[in-house]
Each structure stands twice: as structure tokens, then as C-alpha cells.
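Single chain ahead, written as C-alpha cells, the form predicted alone.
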Amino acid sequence: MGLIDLRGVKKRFGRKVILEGVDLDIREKDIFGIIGVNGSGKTTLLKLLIGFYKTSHGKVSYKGKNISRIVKKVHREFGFTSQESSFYPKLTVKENLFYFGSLYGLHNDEIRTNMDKVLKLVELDDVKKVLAENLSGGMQRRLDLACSMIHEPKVLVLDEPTEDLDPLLRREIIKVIKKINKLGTTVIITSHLLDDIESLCNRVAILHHRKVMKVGSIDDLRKLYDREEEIHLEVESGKYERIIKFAKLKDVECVGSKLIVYTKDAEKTLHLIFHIIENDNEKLVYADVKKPNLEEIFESLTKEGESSVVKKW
């Protein structure tokens, strides 16, 4: 059982089925990610996830309780980020991070105490007294972080934090967020952006046709995905026959001086090509291992369960 269960689980409005027969399980600590095509039950899943929601079916626990039993506790050590900005844009940091203390039930003193610790951690410490509207967009959505994270919640909801941000900004936040969770913090996240996910989840599931698909590591995914990962190599002389031949080698491509090697166990094929290098004196240059990336791996799967032939595992 995990620190989050969700069984069964299903959601309607209306007719219209959004999520249907969710069984899942996030564990103390996870960075869990939530993956999906626009339109696939993601934001809805989460906000069934802290109870905002009531399931049509099935039942989300928290710490082995029905949430709908405990409403009071999943408010106190929840807190959520959605997708909007959900800070007052006339406020400063400061009274912002007062009027969301007061929504959690803190005391002036709590916030304050709390205040510090939290504005430290999100790097906004030299800024509270600026309005939120003067913040940079980097800025605004680490006060949104601030604001859920201002009664010290033992889960994080993240619903798309890196959405609308370039690339620097977008790293900021994952920084942010890592530190969190090193605080204890579980942090459950949605987004898009692939490689965002793939840099900080240390468990993934994937929202299929208003069903979980998969639910493992970014390793236990990569199981899955049917392409050979792929070695690139380069010696010194740019000759290959004898790493080929003795490696035995089946599939491999020269490109230029570099050799692509196709294998289902890069690790084991790397070592066996380097103890032939170092047998026949040969420089290395270059060796790299590319293994499929979330994206490459997520259309792999999806595109599988389109025509139903999706492995077990």
C-alpha cells in the first residue's frame, strides 16, 4: 500500500467518462509523474487525487483512509499548484503568502515562522515586499509554489509548473521542486514537457484511453520500448572488423569514423567492445550509450496500445 491509493477509481460528468478503472499507488517521497495527451484525465486525476473531486466509482486513500472521510487532513498536509497562477497579482510576496496561510488555518506567527523557511527555499527571500505583478514569470511561479507550500504540506500537487516558461526558468523550477522533495515532501506532477518529467520523477504513470497504461521507473518504461538502444564509438584508426568479429556484432552502422552498434544490452556489449580495444592497442576517441528518452518511449507505448499489443510486465 502506498501513501496515496487509488482503486478502481472512476470519473464522469455527465455522461462523458473522463477516468475509468484507475487502480494506482504513490509511495512516501515518490516525485511521481503523471503523463498523458491533452484531454487524457490528468488534471482531473489530480484533483480527485486531493479531493477536490468525488469519484464516480473506487476509492482514493491517503494513508490508508478514505479522502471523502478526511477532508479536514488532506487540506492541512496537501498543497496545490494548478496550472493557472493562483497569487494575487496586487498583493505583495509577503501578504500573499499571509492570505494563503490564513486559508490553511495558521496563525500570524506560524506564517511568519513559516514564511522564512519557505521563501528561502524558493529564492524569493529579497522580494517580498515587491507586488506579485512585478515579478518575473520565473518569479511568479515560485510564489505559487511558496503560496502551496506555506502550511508545510507533507504531498505536493503540481498540475503543469514548467508550462509557458523557456528553458532557463523551466530549470529553476525543477530545482526548486527537488529541493522540496528532499525536505521529505511527496510531489505528485503533470506536465507535457517530457524531459521535464523524465529529470525528476523517479516513477512515472502513463494516462491511456481514461486508464492508467504503465506506472514504473523511467528503467522499468525503457523495458518496454521495443528499439535496441544504440552505442556510439569511435577509435583512433576508424577501423571495426575485429570489434565487429569478436564482439559478434549483428547489427551496426558506420557513420563517418563512428560505428553505431544496435543492442539490447548496451551495458554488456560496452564491455565486452572495450575488452577487445584494450586487447589490440587501440585508442578509444569517443563512446557514448543513447537509451530512448520518455518521449520516445510514451508514442512507442501509446502507439501500441492503439492496436492493443501492449507487453506485460
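Residue numbers count along the first chain shown, from 1. Here the rigid core means the biggest group of C-alpha atoms that line up within 1.5 Å when the two forms are laid on top of each other. All figures in this text were calculated on a predicted structure; none of them were measured in a lab. Compared with the form predicted in complex with the partner chain:
Core-superposed comparison between the two forms: CA of residue 80 displaced by less than 2 Å.
After superposing the rigid core, the Cα of residue 235 is displaced by 2 Å or more between the two forms. Residue 47: CA moves less than 2 Å between the two forms after rigid-core fitting.
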Second form
Amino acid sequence: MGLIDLRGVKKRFGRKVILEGVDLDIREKDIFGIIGVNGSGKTTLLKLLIGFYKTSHGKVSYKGKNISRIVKKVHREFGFTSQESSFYPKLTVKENLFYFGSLYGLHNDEIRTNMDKVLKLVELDDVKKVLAENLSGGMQRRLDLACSMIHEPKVLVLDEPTEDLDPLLRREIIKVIKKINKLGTTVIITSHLLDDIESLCNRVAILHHRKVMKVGSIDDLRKLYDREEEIHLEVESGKYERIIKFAKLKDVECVGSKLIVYTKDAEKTLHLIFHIIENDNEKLVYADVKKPNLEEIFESLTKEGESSVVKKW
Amino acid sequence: MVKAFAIIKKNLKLITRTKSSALIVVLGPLLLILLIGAAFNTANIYGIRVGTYSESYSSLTNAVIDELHKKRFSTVKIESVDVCIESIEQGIVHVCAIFPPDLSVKDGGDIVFYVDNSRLNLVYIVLDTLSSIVGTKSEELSTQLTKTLIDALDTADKEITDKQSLLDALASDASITDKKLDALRSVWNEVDLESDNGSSFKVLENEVSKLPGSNESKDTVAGLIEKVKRELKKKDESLIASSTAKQKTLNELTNLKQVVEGNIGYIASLDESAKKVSQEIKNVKTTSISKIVSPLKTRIEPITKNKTHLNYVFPTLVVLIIMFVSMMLASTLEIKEKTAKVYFKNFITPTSDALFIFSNFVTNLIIIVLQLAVLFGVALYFFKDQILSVVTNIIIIPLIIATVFILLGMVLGNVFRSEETSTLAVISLGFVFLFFSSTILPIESLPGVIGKIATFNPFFVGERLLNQVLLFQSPLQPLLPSLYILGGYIVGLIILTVVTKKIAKRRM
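Having gone through the form predicted alone, I am curious about the other one (the form predicted in complex with the partner chain); can you provide its structure?
Every component of the complex follows; first up is the chain already shown.
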């Protein structure tokens, strides 16, 4: 049993079904990613996790207890950051933290202690007297995280935390999230920026068509992908018939002067190709092995009518 | 409580750190009360223009116009009735007074006023003042005429009273004359002018014949008797003439008596009439000219003395400010919070909805209290005694009124999704409250059911409460029914605020 479990969860608003038959388990100290296209129900799923919404069917439990019965406990032990910076721009960094600390029921001393820790964690300790609206974009996002961390939550739920940020700021935020996780906080994160998920998460759920399509580690998901690895090859003659024939390559593609080979065992196949090139006195111009990224896996998994390329779980 | 304090502190910081909000909170009411104080701290009417027209201006017409000037009205003589009416339509004048040609007291005539009924409040002020001026002038003239009449009556009464003694003397003289006539007649009646000398002489002659003596002496005596007889006969004739004269005199005296008696009757009748006229004049109990001119006088006496327009406007102004500021502030605060990116984060803290509602309410109340403090602080300059004498009520009642409107604003803020729509709703609702109160039209002029419903209008109830406290220094006890109405609103609105808050939360 995970820290958070969802069993047969269904959520609908009126007649519109947003989520259906969702089964998930999120383990302690995970950085759990939820990916899905816009409107796939990621935010709704998060709001179910924090007990803001009630399920239409099924059960969400935290530490084995139904969340709807322990909402206050969940609110005390969870932190939440939405896709938009959520703090009061007209309050200073310190005032924001004090405000949220008070709402979480902390005493002033606790707030002060936690504030120092959190500000150090998000590297905002130098600007605690600055109005939030005067902070840079990256600082504001870190302040948002700090506000969600002021009560030292056991679970931090992040809804698209790197949305609208430039690559530099994204990297900054990812670094902070990793630091938070290292402190022992379970992180649940949604994003459609799959690079971020790939670099952050140890486990991922793919949400598609109201359902959780797949759950697992990135490597697990890669295994589902038929064209697991790609070998990009270029020889001086530009002739690849002998290579294809003697290496018994089935899944190949010619793109310009290059040959792309899709194989499950790139190392073995590449070794064979190099042997043929050597025998034929061919001159190798370029060779590279590319593993499919999460984006490709996601694209492949969610592509309609192409279920054949996906292995059954 | 710590949480509530944190929310209130945060709300106040957000409001005060927005310069425009801070400006509105502190300077808004200050500016408003100063402007209104300067404008309404008078009992006069300024700048009302009266167009006048008459084919021929008489001295009376000019006198009425002069009176208008004295009352600070501006008057413009206009060349025709049509132009005058047109001038009202164009706003050049506020009212047209059309005087009949050569208006005079003797001939009388109607003075017609043309008014623009769409400016009801102005119409009432103008008509009231004009009617009073014309009425005063007309009363002045009637007074003059009546004075002449009363003076004539006074003179007549005085004359009659003065001449009463003469009449009495006349009556007395006539009576004396009558009596004297009676006496005269009685004297005359006693006078005996009859004579019977023949038998006396026969007796004398018999006696003489019986006397002894000579016939000669007897003849001498008889001759003497005869001589006396003749003399007496002459006297008899004179007596007969006197008797006839006496009878004639008696007859004349009788006639004179009748005339005197008649005169006595006439004098008595004249005396009676004079007395009656005098009595009648005396019986005219009301000899006060003003009472004769207008025996039934109407006089409007304000139950509050020595008040300026500001006194009457102030309670309405306070409730108006409370209503609009409370609703606007509360709804804006709710909407701003609701549409803020941080809103959701508040709800996933272990803080109950009720605490957010309470804290937001207290924030609003603090701001309204600040505004009212500014408002009443400035108002102290204008009517210190009036405020200080009912200071407790002045603290309690605005707070209750503010509570109603803050809660109403919070409900609107929860129901509407954007600041624009909620502001529009606040303004619309505010105007509905304003129109269905006695501020623009008397509530009594509204048709039955609507009028009754309007008496429950919180603005109307609040205004009435504050009026009673500020103008009449009323204690709380007689105001309890109105306070119960507001109490009912508060309970209902608390429930509605909780419900709408939950609905708004569900919409996220």
C-alpha cells in the first residue's frame, strides 16, 4: 500500500466525466509525475488528492484512511502549489510566509523557525522584506513553493510548477524540488513539460482520455515502447542495402543521406553494423544512438489508432 | 483567533498598500462630508430662477416680484407665456409665474405657475416659497382693506356710544315734558269757568223785594243789581270765551302729549337700536385684522428647531455612504480574493470557511468604522451637541446598518464572478434601495404593496433610525422594531453568505 492510494476513482461535474476508473498508488518520498495533455484531468486529480473535491465514485486514501474523512489532517500535512504563483503580491516575502504559517495553525515561533529553513531552501533569505510583486519570476515561483512548505508538509503537490518559465528558471525550480524531496517530502507533480518530469520524477502516471493509461518508472515506460532505441548512421557512399541485408535490420528509415535504425538492442546492432562497414571498406561519417524520450513515449502511448506499437502492460 | 487576526491583518495591508484604496478609505468620506457640509450648511435657497410674465405689470405684481428677490430668487421678465414655458424646458428658468394684467386687489386674479414636474424636489421648494410670498402679499392687501372696515366699525361704535347720553337726555326731557303736560292739563281741568248768575240774581231780587223799605230804595238796589247783572253778563261772556280757550288749550295739550309720548317711543326705539348696534359691534369678538383676513391660518412648524439643510441631509448621507461603501468594499474584497491566484491556496489550509467569512467581515467593518469616524469627526464641527447627546446610539446604529450592507456586499461578491459584474450589481441594488426609500420620492406615494415592501428596505429602515437618533435624539427603546428588522436581515444574510461562499468554492 502506498502513501496515497486511489482506487476506482471517478469524478464528474454534472454529466461531464473528468476522470474514470483511476487507480494509483503514490509511495512515500516519491517524486511522482502525472502527465497528460491539457484538459486530461490532471488538476482535477490533484484536487481529489488534497481532498478539495470529493470523488463521484471510488476512494482516495492517505496513509490508509479515506481522505474525505481526514480533510483537516490532509490540509495540515499537504502543501500545494498551483500553476500560477499563488501568494499576495502586496505582502512581503516574510508577511506571506507568516500569513500562510498562521493559516496552517503554526505559532509565531514555529513560523519563524520554519521560515528561516524554507527561505534557505528556496534561496530567498536575502529578500524576505521585499514585496512579493517586486521579485523576479523565478523568485516568485520559489516564494510560492516556500508558502506551500512553511508548515513542513509531508506531501507537496505541485500543479505545473514550471509552466511559463524560461529554461533557466525551470532548472532552478527543478533543483529546488529535488532539494525538497531530499528532505523526505513526497512530491506529486503534474506537467505537460515532459523533460521536466523526466528529469525529476522516479515514477510517472500517464493520464489520457479520463483514465490513467500507464503508471511506472521512466524505464518501465520505455520498455513499453517498441522502437526502443534509434541508431542514426551515415556512411560516405550513402548506400545502406548491404548493411540492412547482413545485419538483418527490419525497422529502418532513410532520412536524406542518413539511415535510422530502430532496434531493441542498440549496442548489439551497432556492433554488427560496424563489422559490416569494416568488411566492406566503407567510410563511417556519423553514428549516434538515441533513446526515446518521455515525450516520444507519451506521444506513442496516447496516439490514437497506433496501439500496435505499444506493448501490453 | 490567531488565524482570524492574520487574515484581517493581511486584508488591511492589502487595502492600505493599494494607494487608490487607501485614498478612498480615508479621504473619500472626508472630502464628501466637507463638500456636502459646505454646500448644505444653510437654510436658504440659492440660484432658483423664476421667469415672470404679465401683459401689464401692476404695482402689486412688482411687489410680489420684489418679495421673490428678497427670498434670494433670481427673476427674469419674459416676453410671453410660451417663451417662459420654453425657458423651463431649456433649463433657463426653474418656474414660470404668470400674473394677470394689472393685478390688483380690487379685481383679483389668478397667478399661474408653470413648473417642470420632472424636478419634483425643486418644484416643491419653489411652489412652497412662491405660494407663501403670494399668500403673504395677498394677506397684506386684505389686511389693509379689512383694517379700513374695522376702523369704520370702531368709529361707528364710538359715535353711538358717545351719542347715547344725548339720546338718554332726550328721552328724559321728553318724559319730563310729558309729565309737565299732564300736570298742566290737570291744572287746567281744575279751572272752573262755568257761571250760573241768573238764579243768584233771582234769589237776590226776591230777597230785595222782601226787604222793608221804600220802593225807591228797592228800585235803586234793583237798578244796582241790574247793573251788576249786566256787568256779570259781560264777565260771563268773557268766561265763556275763556272756557272755550281752556278747552282748546286742553285739546292742544292732549295733542302735544300724544306727540311727546310718540317722541318718547321713538327715542326709546332709537336708544334701543343704538344700544343694539353698539352691542352688535361689541359682539364682534374677533376684531383682530389678521384673524379676519385668514381666520384659519396654517403654519408649518419644524419639530426640530434651528436646523440647516445639512442637519436633514446628514443622516441620509451617512446611511448612503455606509450602504455604497459597505457593499462596494465587501463585494470587491470577496471578488478580489476569489479571483486571486492565491485564493485556492487559502482553502487548502486547515482553516474553516466561517473563519474566512468572519475575518473578511471584520476587515470591512474596521474600514467602515474608520470612515464613519472620519465622517462623524468632521460632523462634530457642524453639530457637536446633536452628536454628543446620543453618542451611544450613534455608535450602535451605524454599526448595525453597516453589518447589513457588508453582508449583502459579501453575498454579491460570492454570487458574481467578476469585479465588473459585482460592482454593477452593487450599484443597481444601491439605486433600487435609494429609489424605494423616501430620499427621492416619499415612500407613502408608492402604490400599496410596493409601498409596504419598501418600508422593509434596509436603506429606508437605516435612514429612519439615524434620522430619529440624530434629529430627535431618540433613545433606543422606541427604535427596537426597526432594529429587529435589521437584525432579521443580519441573520438571513449570514446564512446566505455561508451558502454563497460554499457555492463559490464549488465553482473553483
